[in-house]
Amino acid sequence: MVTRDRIIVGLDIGTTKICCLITEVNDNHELEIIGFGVSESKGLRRGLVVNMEQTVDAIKHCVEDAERMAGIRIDDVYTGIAGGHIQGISTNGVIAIKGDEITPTDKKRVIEQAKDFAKPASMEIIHILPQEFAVDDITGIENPVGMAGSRLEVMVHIVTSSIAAVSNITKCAQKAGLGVSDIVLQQIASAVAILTPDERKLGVILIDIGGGTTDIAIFDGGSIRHTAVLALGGDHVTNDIAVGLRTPIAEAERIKIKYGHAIAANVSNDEQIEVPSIGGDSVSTVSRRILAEIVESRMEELFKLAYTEIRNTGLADQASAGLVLTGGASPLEGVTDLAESILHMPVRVGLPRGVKGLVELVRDPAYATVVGLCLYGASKSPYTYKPKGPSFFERILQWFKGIF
């Protein structure tokens, strides 16, 4: 029998798809997949909710499929957030130490002090990520608790999000009958599922190519140093194919996945593919190289934007472990070679890791975020799942109170 307090659920509300992953913390403290559901997403654009009704319906559909597979009902989820409204800033906090040694309270106080910076009224903080501490003249400290000193400083990376965007994601989950335990930046969730501890320590760049956006995260010394969001994603490639080959969006997506190649020079002119026309009245034959030219053009633009963003941080030379691609568009043929030629560093495609059970269901870069959401939730409460919002029964009670 499944113990409810060991259940952790990830809900990835993306531009292209919405997927729900139900996991259980087993007796070996490992995360085991017991349920999975996925549905087409039609209510989001570039990571933002633009149609709440369609988004809620898609959430309900994939949650029901996951619940049916797991044989349980779920109440609360960890969900991700992305979009051009996301902003990351690195800043610091400094406090004076009054006692003989630094306490956990001092550590918490200096992190809180780092939050004190000017931000727009329309934004809220969703992550405060400590990078390193300094005690007096000693820098590069991971945990200062117990050390002696008179001055404690912390460097942090703070991630902010539009208040409206967070509210809309939360409302969609609630209208689907779910509480939200936490909202997690998508590239942070993907990094948990994709990157190894050695990569984080040596320095690595993660690029998560989603449907509407491409998320970037740079790690060094085990900590996150920079986050960014590009307003380009896999859907832009699909739309280019649909326009260029004059075919429906659904067919363009199918053709992209089955025949797409990111380097046109590696595709023969003699290779032909069948392309259905808009309306479905006829099928035309097109050289696969033309398709590759369309894909290459858009992917080249994406990687050049990523290269500029990474170079502007000054952290590119610290990425000793290279670059890791993930997301739905990353498995396209030729993508790693194109990325290496533009970004000038070794590139690999990352698959989700760190889970047991029905792993074949999520062995795809497209599911990195949802796996990472579950792993993130497990790291916050490895043995007991404690939702922040009201439980299912509390919501029922509130409903009855509303009636009477």
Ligand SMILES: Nc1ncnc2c1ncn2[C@@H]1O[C@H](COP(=O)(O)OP(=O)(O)OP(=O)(O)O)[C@@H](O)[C@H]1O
Second form
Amino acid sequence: MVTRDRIIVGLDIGTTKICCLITEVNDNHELEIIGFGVSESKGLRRGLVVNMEQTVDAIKHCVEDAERMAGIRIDDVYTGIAGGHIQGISTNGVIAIKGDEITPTDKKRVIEQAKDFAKPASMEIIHILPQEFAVDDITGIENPVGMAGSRLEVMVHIVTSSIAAVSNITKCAQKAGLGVSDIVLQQIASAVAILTPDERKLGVILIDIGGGTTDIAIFDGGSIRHTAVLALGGDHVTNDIAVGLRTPIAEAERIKIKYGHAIAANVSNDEQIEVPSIGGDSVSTVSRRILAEIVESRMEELFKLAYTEIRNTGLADQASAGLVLTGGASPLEGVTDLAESILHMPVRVGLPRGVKGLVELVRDPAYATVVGLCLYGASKSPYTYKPKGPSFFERILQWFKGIF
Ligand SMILES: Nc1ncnc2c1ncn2[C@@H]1O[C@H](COP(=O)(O)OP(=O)(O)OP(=O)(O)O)[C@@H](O)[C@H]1O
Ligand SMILES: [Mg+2]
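Output the form predicted together with the ligand next; the form predicted on its own has already been displayed.
Let's see the whole complex now, leading with the same chain.
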């Protein structure tokens, strides 16, 4: 029998799809998939809700499918947020220590102090991610509690979001009959499902290429150093194909997935593809290389923007573990080679992991965020800790607990 408080649900409200993943903490303290549903998303633009009714309908639809598969009703979900309004700021907090040693209260107080920075009234803080502490002259401390010193400093990465964007996501979930346990930055959720602890420690860059947005997160020394959201994704490639080849959006999408290539020079000029016309009454033949040229120019723009963003942080050289691509648009043929040539680092495509059960359902980079949302929820559950360990899953959870 399913115990309700062992149920953790992720709801990823994306620009092209909305998906609901129901997981249960099993007797081995692992997270097991028991239900999954996906529906088409039409109510979002560039990661933001623009049509509430359509979004609520799509949420209800995928939640019902997932509930039917799991054979249970769900109440609360962990959901994500993205969009151009998201800002990541690295800042610090400093306090004086009065006692003999640093207490957990001092640790909380210095993090509170770091929150005290000028932000517009329309923005709210969604994450405070401590990176490291410094006690007097000693830097690079992971946990300062118990140490002696007179000055405690914390370096943090703060993620802010538009208050309206958070409220719209919460309202959509509520109108679909769901409570929101927490809202997580989408690339933080994806990161936990995709990156290994070693990659995060060595330094790694995660790029989640979705439909309407591309979400970036940079990790080093186990902590998040930088986050950014680019308002560009796979749907822009589809639009370019529709305009360039004069074909309907749905055909452009199908052609992109079947024949798209990110490096035109690697596609033979002789290979021909059939392209239906906009009216649907004729079909023309086009060289696949022309298609690849359209795809390449948009993907090149995307990776160049990402490169500028990453270069400007000064953290690019620290990413010894390279770049990991995920998100629905990452399986595009030739994408890793193109990314390697523009970002000058080794690139791999990451699939979500860390869950058990019906894993085949989510073995696609498009589901990195929803799997990560469940793992995030699991890090808050008292049922996920085994007395003996640490397993791969526990290491993920420990890391998550540590950063939040
Ligand atoms: N095999 C494929 N090759 C290339 N692109 C693909 C492939 N499969 C899906 N895509 C593209 O992936 C994109 C959708 O990705 P994803 O499902 O991660 O987006 P989303 O989560 O709905 O959107 P966002 O995160 O931007 O709000 C679409 O643009 C789609 O065309
Ligand atoms: Mg997404």
